[in-house]
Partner chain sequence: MKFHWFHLMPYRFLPDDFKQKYRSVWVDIPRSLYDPKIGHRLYNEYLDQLEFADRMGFDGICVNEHHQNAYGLMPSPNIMAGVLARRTQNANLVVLGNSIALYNPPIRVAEEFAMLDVLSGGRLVAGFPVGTSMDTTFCYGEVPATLREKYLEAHDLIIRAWTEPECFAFNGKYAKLRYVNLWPRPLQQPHPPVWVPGGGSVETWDFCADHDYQYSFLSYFGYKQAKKVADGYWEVMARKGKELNPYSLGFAQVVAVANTDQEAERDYAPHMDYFYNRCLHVYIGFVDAPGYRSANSIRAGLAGQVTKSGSWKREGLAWRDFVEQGYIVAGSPRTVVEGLRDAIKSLRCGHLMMLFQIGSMPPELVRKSTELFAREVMPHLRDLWPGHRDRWSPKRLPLEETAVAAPLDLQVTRAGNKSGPRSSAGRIGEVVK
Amino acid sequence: MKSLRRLNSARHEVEVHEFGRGEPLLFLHGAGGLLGVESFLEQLGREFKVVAPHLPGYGESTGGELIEDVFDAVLFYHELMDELGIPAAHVVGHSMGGMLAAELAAFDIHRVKRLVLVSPAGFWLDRHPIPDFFAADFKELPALLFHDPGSAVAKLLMMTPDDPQALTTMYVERAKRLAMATKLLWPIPERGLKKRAYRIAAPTLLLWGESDRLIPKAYAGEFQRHIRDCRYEAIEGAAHMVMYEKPEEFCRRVLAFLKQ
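Single chain coordinates (the form predicted on its own):
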C-alpha cells in the first residue's frame, strides 16, 4: 500500500510503501530509490510490518532541499518513525540506505532492534576504491550493479522506455534522485560513520552479493572492525542489487537473522 504522510513539522510530505502487518521493519533504499518491483519487501511483509519510505528528493517525497547532509537525513527518519508511531524497529538498509541505517542506529541506540546492512556505503578504503557511480554512463551501470548484466532482472530494472515522454520523465526522476544522493555520497561516502559506529548496539548482519563490483565485499571487514556485534554473510550469484537478483535467498537470510 502506498500513501503520502505529512510530518508534524510540515517540512516534508513522504511517500511511504507498506507491506504486511506485525512487528515493524523499516527499509531504507539506496541511491536508486524504490523501483516499483520490490518483491522482496512483499516477502518480508509476510512476517513483519514493512515500512519503506522514499527519502525526500525521491518519488513523491518533498522537502529534498532541506536535506543537506547525513544528519538531516537521519533526523528525517527519526521524525518519520515518530509520525508513524514506531518507537523502535528492525532496520534494513541497502547501499546509501545502509549507511543511513547505520547512522540511525548510532545516533539513538534504542531506536534500532536488529540491523541489516546490505552492501552498505559509509566507508572508504584507498586500496578498494568505489567506482564513481555518478559519472558512469547509464549503459555502464548494469556491469557495476548486477552479477549478470544480461540477466532478465538486470534488463527489467535498467530498461529505458520507448515513449519519448516516459523517457524524459525517467531521466528527470533519475537526475532528481542522483542530486539528493550526491549530498550524501559524493565525492566519497566517508561522512564520519567511522567515528560513530562504535555506538551501534543493535545486533548487525552484513549482507553482500558475492560479486559486488560497486561496493566490494572487502568493505565488510571495515564494518566488522567498527561495529561490536556484527557478522558477515555473502550470497553467491548476486552483486550490488542482491535483493533484486536473489530475492528468495535474500529474504531467507534476513528473516533468519531477525527472528533470532
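Only residues modelled in both forms are compared. By rigid core we mean the largest C-alpha set that fits within 1.5 Å across both forms. Residue numbers count along the first chain shown, from 1. What you see is a predicted model, and the numbers here were worked out from it, not measured in a lab. What changes on going to the form predicted together with its partner chain:
- Listed alone, the one run of 3 or more residues present in both forms whose C-alphas shift by at least 2 angstroms between the two forms, with the core superposed, is 162-166.
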The other form holds:
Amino acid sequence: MKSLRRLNSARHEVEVHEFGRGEPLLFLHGAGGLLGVESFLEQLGREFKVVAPHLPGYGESTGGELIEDVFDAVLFYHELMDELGIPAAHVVGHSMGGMLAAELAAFDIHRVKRLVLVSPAGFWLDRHPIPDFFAADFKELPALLFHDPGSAVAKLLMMTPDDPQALTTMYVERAKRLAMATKLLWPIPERGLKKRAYRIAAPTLLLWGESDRLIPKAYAGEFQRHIRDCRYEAIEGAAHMVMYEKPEEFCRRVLAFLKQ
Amino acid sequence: MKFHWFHLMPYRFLPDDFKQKYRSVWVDIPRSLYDPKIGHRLYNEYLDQLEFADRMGFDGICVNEHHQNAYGLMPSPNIMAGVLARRTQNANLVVLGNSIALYNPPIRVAEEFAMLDVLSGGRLVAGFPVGTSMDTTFCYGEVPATLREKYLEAHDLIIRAWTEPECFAFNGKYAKLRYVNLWPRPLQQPHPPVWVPGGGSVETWDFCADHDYQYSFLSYFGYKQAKKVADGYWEVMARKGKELNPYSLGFAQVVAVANTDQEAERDYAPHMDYFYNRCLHVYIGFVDAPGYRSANSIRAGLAGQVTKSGSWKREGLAWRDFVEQGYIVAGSPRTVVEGLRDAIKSLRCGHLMMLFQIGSMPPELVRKSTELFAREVMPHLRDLWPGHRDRWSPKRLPLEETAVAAPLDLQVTRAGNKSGPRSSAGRIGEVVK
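Go ahead and give the structure of the form predicted together with its partner chain, now that the form predicted on its own is out.
Time for the whole complex; same chain goes first.
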C-alpha cells in the first residue's frame, strides 16, 4: 500500500510503501532508490509490517533540500517513525540505506531492535577503494552491481526507454535521486560512522552478495570490528543488488535472523 | 567590438593513440604522460604568445582555471595573470576565471584578484565560473548538489569584501568569518568588472542579468551551435527588461587565419584534430555529475563547455565539416572576416574570446595566425556595434599614473652569466625524444 504522509513539522511529505502486518520492519533503500519491483518487501511483509519510505529527493518525497548530511537524514527517519507511531522497529538498510540504518541505531539505541545491514556503505579502506558509482556510465553499471550483468533481473533494473522524451525524464529523475545521494556519499562514502558505530546495541546481521564489486565484502570486517553483536553471512550467486538477485534466499536469511 | 586572445595552455604532446588507450583527458589521465621538462618550455612558449597578443593590439588576454587534465594546464590562472601583468602594458587581463566555490574561505579569490588589479593598474577582468563538473566535483570533490549554493555564497562574500568600507563579520553557511577586511582592496571602483563564463546553465543567465555581469559562453562547438544559448540569454535579458547591449555577451570561438583557405587547411587541420579528438576526449561519466546541473538545465538540453564534448560526437568529421558547421572559423583573412561577422551578428556578442593556439599547434603557426588576424581581420570588424557602450571592460589607471617594470638591462644580472637565459622561441618539438 502506498501513502503520502505529511510529517508533523510539515517540512516533508513522504512517500511510504507498506506491506503486511505484525512487528514493524523499516526498510531503508540505497542510492538507486525504490524501483517498484521489490518482491522481497512483499515476502518480508508476510511476517512483519514492512514500512519502506522514500528518502526526500526520491519518489514523491519532498524537502530534499533540507537534508544535507547524515544527521539530517537520521533526524528525518526519527521524525517519520514518530509520525507512523513506531517507537522501535527492526531496521533493514541496503548500501547507502545500510549506512543510514547503522547511524540510526547508533544515534538512539532504543529505537532499533534488530539491525540488518545489506552491503552497507559507511566505511573506507584504502586497501579496498569503493569504485566511483557516480561516474559509472550507464553501460558500466550492470557489471558493478550484479553477479550476472546479463541476467533478467539486471536487464529489468537497468532498462532505459528508447523514446527521447522518456529518456530525458528518466535522466532528470535519476539525477534528482543521485543528487540527494551525493550529499551523503560524495566523493568518499564515509561520514564518520567509525566514531559512532560502537554505540550500536541492536543484534546485527551483515548480509553481503558474495561477488559484490561495488562494496567488496572486505568491508564486513570493519563493521564487525566496530559493532558488538554482529554476525556476517554471504549469499552466493549475488552481488551488490543481492535482494533483487536472490530475493528468496535474502528473505530466508533476514527472517531467520529477525525471528531469533 | 572587442577581441581577446584566449589561451587554454594545452599539453601539446599526447601520444597518437591517446584516444584509443585512455578513457579521459581529464580527471584520471595518467600523470606519466606529463613531462615537466616539456612543461617548462610550454609555459614559457605560451606566455610569449599572450605577450605577443598584447603587442598586436588585442583588447584582452585570457587565462582560465582547470584541474587534473591535459586540456588546459592552468590549475592557477592567477599565477599566469601575475606574470603577464609585468610584461604587458595594454591588454586587459581577463581571468576567466576562478571557480570561487572551490576556495575556502573565498576571500582568497577576493585577495588575489585585488592583488592582480592593483599590480596591473586596473586591467583585471574578474571571471567567476561555477567550473566544469570534472574540475569541481570530480577533481576537487565538491558535492554537486550544493555546488551552486556554495558558489552564490562565495560570490556574495567576495563582492562584499571588495565593496564594504569597514571590517565586517560574515556568517555564511560555508564560510564563517569574524573579520573580513581586505588588504589590498581592488584598484577599480567599486570592483573589477565581473564576467561569468558559463556552459549553458539557464540559472547563470538570470544571475548575470540580475547583477549586470557580462555572460561569456565558453563552448568549442562554434557559433552555429551556440545560437540556441545566445537566444536563450537574450530572451532572459528581454524578459527582465534589461538593455540588450552586445557587450554584455562574450563568446569563445576557435579561429585560424592563413594566407589562403587551402593554406589554412594544410597548416591547421592536424592541430584542430588534436584539439577536438585528444584535448576534448572526456570520459562521459565525468561530464555531468548528478546534481551538477539543475533539472531545468537538463531539460533545456543545453550543451555545456565540454558537456557535448564526448569526442564520439565528432567521429568522422573532417576539416570541411568543422568549418562548415562553425566549430572553427578558419581560412584566408577574407573568409575569417566574413565568418566572424556572421558569428558576431547572429549571436549579438560584443566580446569575442578567440583560441588561436589550437591543440598541438606550434609557436610559428600561432604567431602567423595571430598576426594575420590582428593586421587583416580585426580592423574590418571593429565597428560592428556603433551606439553601444561597453560597460564591462576594465577602467584602468591613466597612462601617466601607470607604473611599469624596469627594463631588464637596468636590473642587476648575475656575474658571469654571459649566455643569458634562452628564449622559448625555439621549437619545442626538438626537445621531445
